[in-house]
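Single chain ahead, by itself, as structure tokens, in the form predicted on its own.
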Amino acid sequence: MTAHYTIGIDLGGTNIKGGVLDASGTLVHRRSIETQAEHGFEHVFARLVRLVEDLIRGAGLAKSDVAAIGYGTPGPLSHKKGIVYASANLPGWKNIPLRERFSAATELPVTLDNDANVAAFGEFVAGAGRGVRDMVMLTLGTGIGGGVIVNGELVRGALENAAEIGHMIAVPDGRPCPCGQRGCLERYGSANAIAERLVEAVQAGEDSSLKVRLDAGETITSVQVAQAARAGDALALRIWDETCYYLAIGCVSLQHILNPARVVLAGGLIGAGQQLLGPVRDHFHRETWRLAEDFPQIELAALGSDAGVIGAATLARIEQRKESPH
């Protein structure tokens, strides 16, 4: 019997999401479990193997029905070698030959890729990127991740570290970044950066309705900053608008470097909807050039937490087709 299904796994520091795609690309079964990363690699690896077994069983399939597993994981890795070099949110994950180990444990072919890459590819094939051949995605969360698709192909780069969009320099000699650079885009356009910049401004003496929360020892989030901005808080409005400006500047750079048909914004920050999308589009059109009308469409992601699972499973199917002698 021909194997018509592929499995996608999206590993995060908090949760592991998995799903089964049929031959048409439809997600027919999904499941999410806690990562329990604090228990180390072997513990998480055993959970990954059990999740694959549960997904096959939950979809009513036999292992022979599954062609391959696609796997997205955070941190620097080698797609070609199948090795995870390190991951900030996964203790003990260092120089792990994950593709080899996972394939041996599941008895299935495994494709390994970066989590932002697989999420971008998921949106490309089934979400906000449908209908175009060239797309860039920015994931706006704790930091800023990214994925680039050119002529329908995921771009990994010569050293397999392409699309680190969050580490484009937005402000020369700007805010220090944990990566070692200064002025990275993610230090101005991520969810964490929004909250951090507002807290710094209040501590420096600027007024905000959120000062009451800070004085009470509460943690400020980007969601609260967005809410305060909608309520007319002047400082929150300024921080929010600056964030949209920096994201738009990033989009201008991507326009001129890659000339994509579409730039997709994803991640927790897009929960703000038009409050984010509208100003980013407005700043983009104010800041971009006038020599040619080669502007990308800027859109919000459509698949939510399913993007990584769909992308990983789709990439696994593509990889299997390349390797198949038929």
Contents of the next structure:
There are 2 protein chains.
Amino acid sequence: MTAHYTIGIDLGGTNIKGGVLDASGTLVHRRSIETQAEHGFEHVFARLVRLVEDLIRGAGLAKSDVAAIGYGTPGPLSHKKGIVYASANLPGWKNIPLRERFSAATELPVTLDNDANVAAFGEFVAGAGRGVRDMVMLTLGTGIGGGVIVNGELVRGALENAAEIGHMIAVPDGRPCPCGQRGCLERYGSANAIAERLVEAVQAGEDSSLKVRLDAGETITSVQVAQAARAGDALALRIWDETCYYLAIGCVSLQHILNPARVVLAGGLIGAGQQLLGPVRDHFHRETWRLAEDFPQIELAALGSDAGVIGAATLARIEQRKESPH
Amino acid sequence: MTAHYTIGIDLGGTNIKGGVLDASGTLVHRRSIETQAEHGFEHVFARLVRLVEDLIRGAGLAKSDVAAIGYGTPGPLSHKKGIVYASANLPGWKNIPLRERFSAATELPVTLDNDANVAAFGEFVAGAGRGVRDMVMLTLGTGIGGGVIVNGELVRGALENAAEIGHMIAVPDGRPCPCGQRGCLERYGSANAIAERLVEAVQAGEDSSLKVRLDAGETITSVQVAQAARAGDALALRIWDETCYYLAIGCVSLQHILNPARVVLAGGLIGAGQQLLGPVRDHFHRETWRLAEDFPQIELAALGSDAGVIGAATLARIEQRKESPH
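Would you generate the structure of this protein in the form predicted in complex with another copy of the chain, following the form predicted on its own above?
So here's everything in the complex, that chain up top.
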């Protein structure tokens, strides 16, 4: 008998999301629990194992119906070695042989990838990347993460560190980045960078409707900058538009390096919808070349928080097929 | 009986280079003839067909010893469709179904790719890319061309226009490029850009030992800028160093997008040798991040003008294997 289902797990600092995919790739069951990261690795690990059991039971399946588990988590980690070296917001996760441990505890094959890669792969197979073979995803949040798919396959890179799209250099000798570089794309195009740049401009003396909130000691977010821009605040409008410009410039570079059919924008910032997508597309078409019409379609991600679970499960299925091709 | 040899052809505006690879991938015979491009397509095509016959005879082979022909040429073209849409410096080459015509005339399977891709693939299999699976090549000449190899495979892109590395945006709103963009990497890092930027600076009133040549109506080349820099000319030194800086910035972006094991510099500019490689490496390590040691090795191309022939022949062999896997 062949096991037709795969399980996807998307571990974050706050929640662990899990889901069950059937043979057609449809998400037939999902469940989300708290991570409780503050209790350390063994506690979270026990929750992971229980979540898998609950998913199998909740979907009305037996363990023998499940072919594999795909697992996405913040890195750095090694897909090849199955080791999580460390995980942002997960204290105590240090050089964990997670594939081996998780596989032993669940008696199922486990595939491991970073959270940005599994989310990108989810959008690729079931969301904004459907129907194409070449896609780049930019996840616009605290920083900018990403995923690169070439000819249907996830690009992991020689040292398994590809798709760090946020650390492309957007501006030579530009804004310093905690990574040690200057001018990283994420210093101009992430949600955090929008808020930071507005605060800096106000502190430098520029006027904005958000100044009263700043003066009251409030933290400014990209959502507030977006709202202020919609309400006509000149500084917020300028910073929002510059953000879209730099994201478009990044898309032009990606176009010429990889010639993807689609560039997918994801992450918190896409809550702004057309306010983001419209100007990014406009700037892109103003800035890109005239030599060939090899433009990617620029789209918003479609799967929301299901992307990671679907991508992780699908990557696990692909890995299983590679290992038993017949 | 299996045909063990493949033929590689590298067509340029001035010369057509051809070579025969044995089953181990060794170039066992080579021959170069004039293109005579000014006589139009049919004339050049007849020369191509004759070159193949001469290569087979010159290597002491029969046609039945040859499995396939790989063919590299300036584009735009379609590998998938086997059509050359147009070719720089080749008048009369317009929407030519070259794969079909060449295959009919030689009675051998033909694989078609652009010249930058075949050269990059040649370096990948037999030159500066040996031993790795992920490589990017930057060909520094009139402009900047390139090739991207991911997990052992040439990246062609959704619309077969990947690896236009020279048109990554190096400087937002920067120097205008004939392609229609502003700030393209090739406006800062190509051989032509070096000469142009020096001439502009002198015309703007800066001093240089090359001013007397310019005043005498001579054309300044990147080779002269390199010489002047070695002789201590301050302006030439600054422009040469800036060039290396921008190339390094491009390498940082490529590092984070693709995480290649190697970045290979090729083209006329690498005639400068360590004068180019040293500062590019230095700037790269100064500019790249501190979060992970996922740095590519930056190397000079090793095969010179054989790269295209070797790459074309190897791509033809791979294509043949795909079509008859058993």
